[in-house]
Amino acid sequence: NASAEKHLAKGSAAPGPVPKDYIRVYSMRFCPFAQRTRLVFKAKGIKHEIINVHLADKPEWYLKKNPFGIVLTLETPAGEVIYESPITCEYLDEVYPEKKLFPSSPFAKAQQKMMLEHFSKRIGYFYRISSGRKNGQDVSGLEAELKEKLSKLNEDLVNKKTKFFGGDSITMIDYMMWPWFERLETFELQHCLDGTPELKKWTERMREDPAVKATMYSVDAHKAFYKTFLDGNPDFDYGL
């Protein structure tokens, strides 16, 4: 299982060129951003390999490739780069039509891109919460707002009556958003879906998904490594 490997630092040697008919993906076993983009290779049937990237010792071959030194990274046989999490899932589901994950109407595309940027201002949140309670500080307000905006999308469900955010199948937005429900109890925030039933059985219905059990960790690797991650001293490789 090539998540499996260990995440290369600062020293390491420059991995050769990509293998014919793959894509590289640089990424990081934890990160909900690269996460997205396993999940599109998982859905769509991509061969790919995973080289894992030390983020808080990172290669100085790395910083070439992406010069914000970030994850999710993609490499092309040509060497072409590609970085950005949206950006590399819409060019997955361009450069390999089968299975697309993205509508074909331009319309409802861009639907759903328009949700990804609503969805992506609250994303913050999870995190303040989280630091700020192991902080000691007052989440009562910030729990209240993230509650607001999951209703939000509680509603969305409830007025298209679909099982997903897209129709009755999985599409691109319910990949890019789930990361962050997958690693709800991590943040202790699973309360927060507790007046939301129709984004509770959404996420009931994605944890029953192929590309999403491939792609997943327990509850006690998240929570494990995301202690080490509060503490200012990720282990990103927890587990191996």
Contents of the next structure:
There are 2 protein chains.
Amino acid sequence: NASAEKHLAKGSAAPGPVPKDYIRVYSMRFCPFAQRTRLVFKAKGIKHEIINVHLADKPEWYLKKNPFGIVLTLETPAGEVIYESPITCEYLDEVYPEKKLFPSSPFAKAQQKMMLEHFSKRIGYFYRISSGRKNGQDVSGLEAELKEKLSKLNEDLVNKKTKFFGGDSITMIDYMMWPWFERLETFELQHCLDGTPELKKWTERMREDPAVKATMYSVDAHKAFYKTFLDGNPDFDYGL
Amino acid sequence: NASAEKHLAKGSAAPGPVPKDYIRVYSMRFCPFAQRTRLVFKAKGIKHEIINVHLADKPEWYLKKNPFGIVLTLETPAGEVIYESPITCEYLDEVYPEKKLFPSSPFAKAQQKMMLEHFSKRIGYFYRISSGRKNGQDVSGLEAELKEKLSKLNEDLVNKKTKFFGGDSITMIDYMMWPWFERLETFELQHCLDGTPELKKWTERMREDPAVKATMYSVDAHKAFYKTFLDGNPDFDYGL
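Same protein, different condition: the form predicted alone was shown, now please give the form predicted in complex with a further copy of the same chain.
The next block holds the full complex; its first chain is the one shown before.
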């Protein structure tokens, strides 16, 4: 995995200028939002360097780059700074037109954005269910709601009769949703795919994609990190 | 104001096909999100027909068009349906390339989207302050926070030395933020501009824009509608 550098914390030296022809990515190894952009880098073959940022002990210099202190942040050799994962992904797709990930039709692109908007509103389920379970709460209602949402995604694939959500090859929307499906077992929600065979096949196809393979962590690594995260003391450098 | 048709409610007849060369807009007259898209229509001179939807008593046929039942929704003669205000605005800017509202540079466009993202997270303040005040709560803390956010916008104009947020002419970001500034007096928050002279000048310049004028309601109409909204019985047809 390309994202193998330790996370820089408060007191670390600020990195120098971004090398020519490169884009710098400030990331956190296990962050699913940051993985979206890392998938786009890999899929499009864009030269980039990754600097991992310790999100629980942020370097002073990072807050000057991004006052919100979130990852992922892009920085160009010209000093341009861009953040918010869907915005960075669309920026990269526009600046590097080779292997376009968004469809060229404005309507098809708008459809992917609507789908992303709905998916983004559901992301909270994964965390609420797994942290609720840890705290001994009854999460069966939340699980039923999540299953209902996933069955809508399954239905969408059935209706479209395509291998991926934007057609028979991977497009932007697949990468935008993937990071949470990579973590299903980590959230102990793998069984939620039992009633959604087409969606399950989609996850199997996604695992074969070179960009997915290149950004993926093992279930063991995800689980180990997520345990430290739920315990309130995230070990960003786990396994390094 | 172009949006002068009464709102269709449950039991109303479903509208027929969208006329050729037109885009149909399902809207609510006083909705600030819907106004964003109406501003884009006016600014770009796109032929459209408005159908107002009674949001408190939604027609059955509307929920078939948009399962979320929100406004604004676009419908094309081909039956394509698009919703979520920023998605509809970008779609229109791509399909109708005359008088582009987003800058052509991917970075400048990404900057506008980051700004929109931050602004959108602040929209809740306007409603929390005005409804809190109505309920006799102490809203001085919320007001101080809002003023702080507005002073950031003011600072942005000071640093850029431009008349609008994307340069010396109006671009997409100005229209995306405007509807809440048009309603400042309605929210009884007009005084929040006292310490932000550049932002205040921006609001004065915006009021001169033909698209803003064409979609604007009077302070009296906004106040009358907002009162019925806060009372829990919104009079969408106020003044018709």
